[in-house]
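What follows is a single chain, given as structure tokens, in the form predicted on its own.
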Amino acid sequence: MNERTAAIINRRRFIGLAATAGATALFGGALAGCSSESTEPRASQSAADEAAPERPTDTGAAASPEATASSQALVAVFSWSGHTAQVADRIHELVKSDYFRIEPAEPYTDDYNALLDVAQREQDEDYRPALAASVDNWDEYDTIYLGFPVWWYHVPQIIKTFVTEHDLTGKTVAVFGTSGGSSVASTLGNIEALCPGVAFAGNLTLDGDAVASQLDRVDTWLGDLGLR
């Protein structure tokens, strides 16, 4: 098997298939979010040990939401490649909302193959990357549009950090994401395990390699949700 073929197979396995959930390690310390689990790693990790995948094109930095006194909705998205960010941008265009980029404090590697290993390692160790920034005025939002790519049928570990540091209890949460074959519906249990009081309004998955041609599905989905 040549190197290019191996890379393609790895990518398809990563975004379309579920990997074995490795042994997890929970760490002491309390957070003011949905769970008291810590985001600290079992051992110190190098800058390369950050997170994982879609495919690169995304270099946007985390930003605090644009503060508007009347807004009660927030689009919060993690997007390594830019695919999921396209969906988030469409939602933000159609819904009166603020916008927040979920980013790690330590930037991810832009090498896709290296990212595969990082993502697998994070899941195996239940490592929670620290956030570059937190949402200002979190309590003012009652509707959260939460977006991320699906990795091995799971949420990226940074999403676990986000939901433990931002309490979803009492908020309406609509989940959207991109994938190469699985669905964000398969990840809802990951969030529920950390936030037992979460109320999901619905979920939407677009093909990560064909987001631009599927954005009309976002319009239909939002209309069905009745949240705008």
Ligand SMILES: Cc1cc2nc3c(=O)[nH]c(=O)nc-3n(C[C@H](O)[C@H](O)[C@H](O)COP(=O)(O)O)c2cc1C
The other form holds:
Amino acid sequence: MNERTAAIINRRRFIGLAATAGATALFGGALAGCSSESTEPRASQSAADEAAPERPTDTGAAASPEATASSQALVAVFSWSGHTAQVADRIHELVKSDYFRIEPAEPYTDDYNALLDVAQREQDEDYRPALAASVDNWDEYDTIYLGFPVWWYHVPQIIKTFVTEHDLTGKTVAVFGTSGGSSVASTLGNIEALCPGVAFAGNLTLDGDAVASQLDRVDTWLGDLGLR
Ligand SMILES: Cc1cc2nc3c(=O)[nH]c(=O)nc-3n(C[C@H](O)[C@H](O)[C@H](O)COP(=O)(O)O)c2cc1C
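Moving from the form predicted on its own, what structure would you give for the form predicted together with the ligand?
And the full complex, kicking off with our chain again.
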């Protein structure tokens, strides 16, 4: 995307484009377990909006108050401006879990408009940013709460890096995120394309600009999923 496009398509604009996103973001399709291959997303989407998470810890990980050495749930979140991190924090408060912040080895720009371009370019080139750190003891977790903001109707490319380096096969995966209107549900295919058999327990999308006032939806979501 060029500067002009970036200037036009801002966070607010995404709200207006939400309906389009919902229609076009049905990518994905499953192929074979988490793979590092650059796979073009195909149509498919699982779980209804609102379904499944568990307990958080940061692996580089920080345990929630109730977490124990035998905790089997992990909240893993990428958040550029902090909206999605608020959701992650709420899940971590409510569910016994460890917590891991997904970060790029090379930090993203702090400039929103510049980031729009960077993210678009990464997506166009299917570039996979390196992770600053990996999850320790990944095999110990059976439930993963995976969170991220919607970027250009897809998962941020760093999430593709994460799921190729952390095999989701055999784990219960609850996806949550924030956006300016697009649904996280429409990005599930991006993950499925890399992790063919991934089992989504559910997904939840909150409005990034109003996340603080919507956190009670997290409680409901977790309850509906039977994860708290
Ligand atoms: C690079 C980029 C791309 C975005 N693409 C979309 C999009 O496709 N649809 C949408 O509704 N919002 C989009 N947004 C808005 C973010 O999803 C929203 O602001 C989100 O709450 C940010 O979460 P964070 O604070 O955890 O980074 C985009 C924002 C950025 C920076």
